[in-house]
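Next up: a single chain in structure tokens, the form predicted on its own.
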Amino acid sequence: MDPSQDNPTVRFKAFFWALALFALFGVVLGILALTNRKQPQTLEDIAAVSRYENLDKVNGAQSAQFSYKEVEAGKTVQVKPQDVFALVGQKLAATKPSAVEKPEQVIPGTAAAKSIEEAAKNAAPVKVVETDPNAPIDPAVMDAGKTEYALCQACHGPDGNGVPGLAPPLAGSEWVNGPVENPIRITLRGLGGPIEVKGVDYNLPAPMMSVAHLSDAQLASVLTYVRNSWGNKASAVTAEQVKAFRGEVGLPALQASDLKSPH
């Protein structure tokens, strides 16, 4: 053994040296899972983004339901469970119970379809305003458009293709492409029946659903990435585009007949 190696001072050394590469390893593992964090892509990651804020406002009430109040100066008491829930016992028996009316979730053929259907029949037809197809698109906007797709390419793919005997392409799609009103009022209302894509027939085995319960902010953002995305290149859509056609919520499913040409 050389004795240099014996030698307490290099010993010393060599564990300083040692134990400062393993911190050095440990800050750059710790920087490479903050640098790797992504939004949420999974459909359980979106819903539990919202369960979580659901639960904080939950847990936010009951917290100041029952913390401590002051009932006078210097004088601090905590309110009794027993108390808040007396409280809103009596205040559910004094409310008389309605309807929540949602269009989304109305079935067809009910009263409350019948009304609806009466009431568009009655309104004015729609004039929605087209974008600057060449006009920039906001970063920011694809980003949460891609992270809502994450709910669409169960059937229409990652890369905007389609799933064959399920559901046609996006990805160069005249339909994505063309005049905006038509992928908003298919998100809006469903699609079903048989429709003609990139000179394609299908015949959709199944209605596609309405994912009207998104906002409209979602569904701008979703519709203008994939109408820039896979080779797609059409104008961003706006919450005001969407907001315009809110009033087909809760109508049936639409056929390609009733979409505007696009063409």
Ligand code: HEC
The other form holds:
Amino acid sequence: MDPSQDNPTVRFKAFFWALALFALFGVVLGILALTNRKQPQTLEDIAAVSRYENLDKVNGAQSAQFSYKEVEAGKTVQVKPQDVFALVGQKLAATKPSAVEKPEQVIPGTAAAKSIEEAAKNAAPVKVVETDPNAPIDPAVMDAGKTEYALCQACHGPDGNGVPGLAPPLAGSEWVNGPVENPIRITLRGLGGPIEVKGVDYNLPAPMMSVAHLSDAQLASVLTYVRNSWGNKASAVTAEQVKAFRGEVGLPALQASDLKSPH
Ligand code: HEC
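Moving from the form predicted on its own, what structure would you give for the form predicted in complex with ligand HEC?
Expanding to the full complex; the earlier chain stays at the top.
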């Protein structure tokens, strides 16, 4: 290049033009990215979004519930953050929803849809014979049930009165004291969505997960225990009754509307 043409002013201007163009390009890209933000498209996206929403809700409920504790009337202490985090972690691990939870999220005709249909067929209406509500309850079963209740207690509270923001009461609950199949199916499949208990509407952030890892005998004892504690009075639950519903394990969590009306 002819050095006489090397005009610093021109170079300076050209540089700023280039800079301006570059910046403009960035702004346009930014606007495009913002306006083009898509709604979640795939089932995985939807599941991921709901997982994050769930996480937010659980975190909120947990910290509201546990970061401050009333140790005696009018005296509140702050619970150590690490204790709160540990508890939140436990709850989240326990309630982590599966990627595809509801039959309507499943693409028809796929293997997943077929296995859900298959499971639903196996879960054809089961008939259970209710045990005599007036028969005396075996104290050994009550003891065993009390031990198993430690699991339920984490959410439903030591006296079955429920925990605000976490789980509804079992004491006096029509779902507990009503038809035996309701508490059996709830524990085998889990329960989510709005539910009315003792005239109060609950819509809790996290569903109850299935506790089907407990054996028929363990579930029978814990259900006998909750049906006959804190003023509850209902027939004992037998391992045979629980076994009759085992076929439902693995099906999506129940909603209150899937249960037998307790009224
Ligand atoms: C991780 C917390 C958690 C644990 C552990 C848990 N539940 Fe639940 N339970 C819930 C929630 C949340 C609901 C309300 C579900 C809904 O939103 O529809 C519920 C609802 C119920 C209901 C129906 C509503 C009512 O209040 O009567 C029964 C019965 C029940 N649980 C029994 C049990 C038993 C028995 C155990 C122990 C084997 C247990 N739960 C363990 C959270 C839990």
